[in-house]
Partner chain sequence: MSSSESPPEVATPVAEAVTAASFWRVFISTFATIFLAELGDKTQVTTLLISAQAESPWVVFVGAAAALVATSLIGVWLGQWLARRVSPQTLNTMAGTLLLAITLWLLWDIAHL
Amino acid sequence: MDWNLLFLSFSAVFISELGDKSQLAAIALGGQSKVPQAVFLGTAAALILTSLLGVLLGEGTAQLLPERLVKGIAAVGFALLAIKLLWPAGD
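In the form predicted in complex with the partner chain, what does the structure of this chain look like on its own?
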């Protein structure tokens, strides 16, 4: 077990993720949710799966998926979550 490699990758990713979209989303969603565990597990699972895909597909991920479309859908997703919070339809 190569500990300094483990520590290197932990700190590199930790620092790069601090204040990233996913963490801001975790703060926003985690704060207002009645089931914060679901927010934590959802966020962590999504991040680990995306980095696993990044690992397995390597450089391929960039060419493979239409990034504009994927990020566009994500933007719509976040907008819906925001609207639900800012203008609750009394649900």
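What would the structure be for the form predicted alone, given that what you showed me was the form predicted in complex with the partner chain?
We keep it simple here and write out only the one chain, dropping partners and molecules.
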């Protein structure tokens, strides 16, 4: 087991999930539910499934494309998202 990779993966997902729409949805569902354990199990299962899909997609992509190209595409994508978020909205 690569403990550094485990910690890095946990940290990246934990920080990126704080305050996002799925957490707000879980708060809303948990607040109106008489069974918050069901909300927890449902949201945890959804996060696990989406993480599994991401890992499988990443593994498949790594077998088809060079790592440097995938990282470059990801960097350009994040840069475009950042520019879009910083750009003032047109009326």
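Positions refer to the first chain, counted from 1. Small disclaimer: the values here were computed from a predicted structure and weren't measured. The term rigid core refers to the most C-alpha atoms you can superpose between the two forms while keeping them within 1.5 Å.
S.K.: Using the core for the fit, does the CA position of L24 change by 2 Å or more between the two forms?
M.R.: No, shifts by less than 2 Å.
S.K.: Relative to the superposed rigid core, does I15 relocate between the two forms - that is, does its Cα move 2 Å or more?
M.R.: No, the C-alpha position differs by under 2 Å between the two forms.
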